[in-house]
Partner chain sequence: MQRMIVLILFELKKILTRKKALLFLIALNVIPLVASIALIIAYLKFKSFGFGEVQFSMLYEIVQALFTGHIKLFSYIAPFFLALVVGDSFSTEFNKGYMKMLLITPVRRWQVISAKTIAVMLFLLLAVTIGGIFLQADLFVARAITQNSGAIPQQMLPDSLGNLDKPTHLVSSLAALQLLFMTFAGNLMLVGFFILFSLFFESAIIMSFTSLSVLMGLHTFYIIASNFLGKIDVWYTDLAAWVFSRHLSDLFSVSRIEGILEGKLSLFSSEVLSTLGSSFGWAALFYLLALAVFSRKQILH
Amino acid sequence: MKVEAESAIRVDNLNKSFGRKVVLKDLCFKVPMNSISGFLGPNGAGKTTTLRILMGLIPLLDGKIVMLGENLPAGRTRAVEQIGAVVENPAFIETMTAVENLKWFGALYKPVTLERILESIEMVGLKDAAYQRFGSFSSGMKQRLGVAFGILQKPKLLILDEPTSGMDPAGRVAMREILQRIHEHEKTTIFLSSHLLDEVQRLCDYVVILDRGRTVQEGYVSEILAGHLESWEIRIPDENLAQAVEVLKTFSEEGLEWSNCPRGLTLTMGQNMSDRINEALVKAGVKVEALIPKEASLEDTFIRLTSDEAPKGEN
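Please output the structure of this chain alone, in the form predicted alone.
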């Protein structure tokens, strides 16, 4: 039975165990349509298990999943026709070129034109390597070809498991630009797992944070970060530090915290306190050389919500 597609993915009360080990417990989350959404969690939180269930690599036995308006497992065939995925490491034939691999594996689903193959290859930045053997590709190039395969059939939804795994910083920047381009030009909703919080914050507009098989927070990145305490770096000459700390102590009851940094102090405070703190320091004769806001980070939320003591294992 087909239902209204309010979200690209909706998961309700999903449970999964391997023997006595509980991996997912009443997992619930959604992925908004037309978003780039990140799936975050410590090792062992259940991310890869969830993605495998979404793609039918592990059977859905307990819970409800709706993808692109189709109830699973009944509507899986109709849903999969509209989904591209790279859940495992790309495994193409080493002796075939990029074009030959996409033609061969693409045809296993439904016929694909050479024009679309070349278009997909160009979209991931491999135009100059289109007729190069896959075996000669770097790990980053292999990841890109996997993404090219994922978008080959122009899916409405693209699911990726650690798409920047093994890449250097330049490769991660390039992949981020590729995914943004796919999202904008192909109008594709993207759902990706990653452990690189900075990359997720730069790329995604929605995140789902998982810990020990449960969703501990989800929402639009802008809304999650809007509720954060503000962090500022205040640059003060060494001779003024002791005096500055005495001034800052008067704001302690309002939740102000501070710590030393190489050229002054790092302040953590409630919103809209920075002007008053700066004014108090100046009035006390403290020379404030600079007051620099630090961007709120998903890392703060992630660390607060997850624990290093979470069980390790299947992820």
Second form
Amino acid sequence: MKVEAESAIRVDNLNKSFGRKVVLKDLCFKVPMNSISGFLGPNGAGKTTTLRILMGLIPLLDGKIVMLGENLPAGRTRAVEQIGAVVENPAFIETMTAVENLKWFGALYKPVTLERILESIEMVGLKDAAYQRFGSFSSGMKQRLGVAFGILQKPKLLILDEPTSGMDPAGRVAMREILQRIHEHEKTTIFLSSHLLDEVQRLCDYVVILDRGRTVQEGYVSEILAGHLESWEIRIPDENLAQAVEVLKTFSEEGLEWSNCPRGLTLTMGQNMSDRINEALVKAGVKVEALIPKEASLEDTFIRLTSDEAPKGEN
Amino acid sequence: MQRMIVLILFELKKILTRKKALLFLIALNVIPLVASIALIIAYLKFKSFGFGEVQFSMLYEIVQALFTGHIKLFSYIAPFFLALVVGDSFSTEFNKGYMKMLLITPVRRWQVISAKTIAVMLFLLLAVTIGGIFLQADLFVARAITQNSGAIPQQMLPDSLGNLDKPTHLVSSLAALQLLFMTFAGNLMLVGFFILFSLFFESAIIMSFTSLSVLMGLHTFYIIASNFLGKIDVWYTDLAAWVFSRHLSDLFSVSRIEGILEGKLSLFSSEVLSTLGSSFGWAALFYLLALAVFSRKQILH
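What's the form predicted in complex with its partner chain like, now that we've got the form predicted alone?
Full assembly next; the chain just shown is listed first.
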């Protein structure tokens, strides 16, 4: 039964325990259509468990999941026909070649032509290894073949669990380019889990941050970063340091915080305060050699939200 | 339906590419294979020198023993090989991660377990058929020796043999087919038993050891309960009747095999039919239990 179409994935009140250990607790989030969404969380937050439930590897017993407008588990088959899934450490048949593996596993969706198999293999940069046995692949090549399998049927939604796991930096860059190309050329919505924050920030336009089985933040990356406190580094001579701190104290009521850094101070402040602080410092005779903006990053949000002291958000 | 067929073919391909599966096919059919060679040699010799009454009676006994031996040996060693083949199709696939690759596709869990079961059954059928083909080849040679009719030539029939309550034909093709079907049905029950076990283990070897130990334990209990404990309390006899492995003993008993070979029994004889029905019933029960377990199984790596 079609119930909703605007979200590629919608999860409501998902619960999961392993024995007495509660892994997911009333988890709720959504993944917008046509987005590249990241699924972030520290180790043990419940990312992989959530993805396994989405992929059907763990039966859904408590909660509601709608994928591509289909309710799970009843509409799972119809939904999965339009979904490509890439598990962490894909395990194809070792004695078969890449082409043979994609032919057999791909046929479980619908019969697939050799042209499409080769096209998918080429898209992930494995053209030269198309007829090599899977058992001889490196871990990076295995991961790429997993992605080739994921995109084989031109899915509307591609779910990836740690797609760059075990890859070297060059491999990660290549994987990022592959995913961007798939998103642009085939209009595929991508939902990927990762613990590499810079990678997610570069690739994703939407993120869901998970901690201890709950969503602590979700939204478009641009909106999350826009709400950030600004961070600036000011370079001042050592002899002006005490004088500068005296000036900064006058802004502390407005939420300004500072700390020492190698050639000056690092300031964290609300938006649009930097020009006033600079003006005050100059007027007080502090020699400001440079005022350098520090780019806001998901890492700050992530650490703030998932540290032990962080207030745990409600879903 | 198309997805199911692809899945069955895929599973069959995986089974047939394993070395131990080939060893399984050879080991199970060692009697018909060796017998074929021996009979061809015998045929060449008989053709050259002719044969008399003694040789014919020997031939009759040899063919009977060949079938009985093959079916008995098959029933004894098939569990060991079947446990490994089923273990590879389930336990090893959990361990290697092949199962998660299957389950992320649009196939349903009941389709996965059914396709694997059917693939193992087809493999078993192949093993049984290969034995059947060789046995038929043996019969063919034996018939050639008896002037290509399958019947003992009247002039060669010794009076002493003619007086015995034995047919004048060598084993008929129908009897051979019925025996092979019994072999298939009996082992089908074991396939179900092993599949149920394989869902709880990630190593084919450990799964095989455990399930075979349980099987032997159950059967030992059956023997003790039905022969000794039943004399103390009839409750033990009732309990022993629920030990599924007893149907294997019944199905592959020498008297049952000889009865079919001699044409005194058929698959439709009430005693054979009830045992076959029980075998299929147990196989279905094991399959349903396995389905219930598998539908809730969590694939964690």
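Since the model is a prediction, treat every value here as computed from it, not as a measurement. For the two forms, the rigid core is made up of the largest set of C-alpha atoms that agree within 1.5 Å on superposition. Numbering follows the first chain given and starts at 1.
Look at residue 94 and decide if its Cα position differs by 2 Å or more between these two forms after superposing on the rigid core.
Residue 94: C-alpha displaced by 2 Å or more between these two forms.
Just checking, between these two forms and with the core aligned, does residue 76 shift 2 Å or more at the CA?
False for residue 76: its C-alpha shift is below 2 Å.
Is the C-alpha displacement of residue 105 equal to or greater than 2 Å between these two forms once the rigid core has been superposed?
True for residue 105: a C-alpha shift of 2 Å or more.
If you line up the core, how far does the Cα of residue 170 move between these two forms, in Å?
That residue's C-alpha is offset by 2.6 Å.
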